[in-house]
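Presented as structure tokens, the chain that follows is alone, the form predicted on its own.
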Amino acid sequence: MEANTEIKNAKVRIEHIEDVLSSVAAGDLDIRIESEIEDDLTGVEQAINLLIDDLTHELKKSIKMKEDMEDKLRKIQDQQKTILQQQEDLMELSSPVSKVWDNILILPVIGTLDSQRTQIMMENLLLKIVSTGCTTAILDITGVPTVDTQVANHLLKTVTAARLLGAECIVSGISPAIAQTIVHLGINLSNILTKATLQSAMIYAMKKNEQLVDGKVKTNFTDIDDIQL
């Protein structure tokens, strides 16, 4: 560089500095102040270039951190979606509806009931009633330890919805503890057909469908004497 204590082309160089700073402010971090003159203004130009270098480094570092955070957030969101899907799948598997006899569906319920699971259970049962055309459904809650008011109301809605689709819903397996809870909560189940055991519910359903006559079960294949349910 040409050494000189006088500032040459000061106006032009200052305007150039302003243009460079404006470009940096607009996002162009590759631009730098170019000068072949060495004088008192050269130190300012070099300082500005160093400042732009530091700013570029910090900005790139910040962008990288932001991209890493966004990537982690996407992974967390994907994991949450997977967990939610697995929970929904487990809900579906925990509420299976099966056709166990001609015109008879059974939905065995095991474990704690909550509003979400009860809703899925109701949807599965109603869809199965429609797809099979069965007119009798047994909802067995032998494996349910307890129910609350909300769950009991869902059961009532399930029975009512099944009736609207032309199917009678039988609730079996109400334990003494659940019976006491229902009475204590003042829940009216008088409009629901209940049976003490799944066996009693099956016998009732088969009699209703004229499949159990004089101790024999009429099937499409053979007659079975003294059936054990």
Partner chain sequence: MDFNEKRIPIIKIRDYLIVSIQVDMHDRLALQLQTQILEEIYRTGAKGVLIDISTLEMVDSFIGRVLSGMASMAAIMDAAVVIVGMQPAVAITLVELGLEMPGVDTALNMELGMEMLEKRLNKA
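Residue numbers count along the first chain shown, from 1. Rigid core (definition): largest C-alpha set, two forms, superposition within 1.5 Å. All values reported here derive from a predicted model rather than from experimental measurement. First, how it differs from the form predicted together with its partner chain.
A two-part rigid motion is described between the two forms, in which the smaller part turns by 23 degrees against the larger.
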Second form
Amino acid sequence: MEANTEIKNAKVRIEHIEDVLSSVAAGDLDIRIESEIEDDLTGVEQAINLLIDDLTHELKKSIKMKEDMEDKLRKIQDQQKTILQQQEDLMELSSPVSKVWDNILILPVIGTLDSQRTQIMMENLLLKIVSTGCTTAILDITGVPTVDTQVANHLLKTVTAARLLGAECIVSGISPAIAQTIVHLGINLSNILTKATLQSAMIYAMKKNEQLVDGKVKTNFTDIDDIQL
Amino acid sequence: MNEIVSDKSWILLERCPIQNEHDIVKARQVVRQFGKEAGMGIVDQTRITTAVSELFRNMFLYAGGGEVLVEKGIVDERNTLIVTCIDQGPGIANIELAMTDGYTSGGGMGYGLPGSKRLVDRFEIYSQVNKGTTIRVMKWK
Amino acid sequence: MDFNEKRIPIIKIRDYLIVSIQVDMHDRLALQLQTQILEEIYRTGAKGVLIDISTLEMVDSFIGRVLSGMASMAAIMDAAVVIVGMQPAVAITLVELGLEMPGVDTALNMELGMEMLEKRLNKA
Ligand SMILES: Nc1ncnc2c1ncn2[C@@H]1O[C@H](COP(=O)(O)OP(=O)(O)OP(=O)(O)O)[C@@H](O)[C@H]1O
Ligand SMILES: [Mg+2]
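Alternative state: the form predicted together with its partner chain, after the form predicted on its own:
Time for the whole complex; same chain goes first.
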């Protein structure tokens, strides 16, 4: 390579390179360096043009990637919404309140109780009490593995709210383990009516309603003979 | 106890003066209406309405009245109804005591403040003796 | 319309007074109603009072206290009070507020409330 090759219009051309570079920096990726002359500086000019090409390509790729990511994020958010909705639906399904006898409702509680679930359960039970006019409700917790302070408070709250409506709530299905936990935690359930089994709660409720007198079941239907228990 | 700060992005829905007992009723109905519009369920509507009713009455009884701002906005990424009660009354010297179940300086039952705190998702109180009290409650949709 | 003009009607049927609260009461109106009911008990010798609150959308500590106060006061006058038809949302809110209204009798509807009073009177 000849060291002293003369570079034509060097000053003007370098200024042009500077201009192009600052345009690129400002975001104009369509601009390129044009040169009619072939000399040592041409190589630099071409290299810069190639660099701008690469940059354009990379930028396009990253914009595409960003769009893809945003798309995925939206999809995930949608899915999450669906899951939440399904969870809510499931919660309502998992706390069915049924009228098992004249004036008696049973709410079997199964599984772990968290705040949100107890909340929905409580609302369902109270609404059902009002719509059926049943004055006795049995909350059966046989299917609940553990009771902590929070769950006990929710149960208390439900029983008290039911009383304000004009209904009595009985909590049944207190296993030995749950009885132990409740006493160990110092939870005071003395204000609510508890029974060890669903059966004893049912018998209590029917006696209270005068549906069970002297071991005989009374029904409102005259065509059915009293059932011997 | 820190001063209560607002967010510029919140939208003011209504401003209600509390000067007499009718204002308490009107303002709590306004709050219920906005709770309903925000899509709250019936229990949450009742919770926020009852909570603010307690605060409005306190303002009327102990501070001779005040002003209520009802706003909506995003708090912790949730749609939130924000009710702020501002009075220029005597202030509360011992907030911790006032927030205790059963404490009353008058003939109340002392369930107003602690009770309304239990009914909302967020409760902020700022008070200066002889200057006044500001209480803000929030309920998510 | 002047709020003070609004009076809540009290109806007497046999031995009972029946009151249906259908407005969002301000504090003074609630107190006025309390006095009015007690005066009606005195005037008519009613043995029981049924207070229907099924259309009430909110009971705060003040109204709660007026209602339970009324029950205690009526009891001294030898009349029983039954609060009828509280909405579930109101009941949940009252309990969370801390007002459990102990000693206040409640019923799901008018019919059950009436039965309750009848049983009570037959026992006495
Ligand atoms: N805005 C206020 N300005 C000054 N003091 C207040 C204010 N709000 C509450 N307090 C004080 O705090 C105490 C506790 O209030 P809280 O509402 O809990 O109970 P209460 O009003 O006394 O009774 P209740 O609300 O059960 O009828 C009041 O007795 C009063 O001394
Ligand atoms: Mg108060």
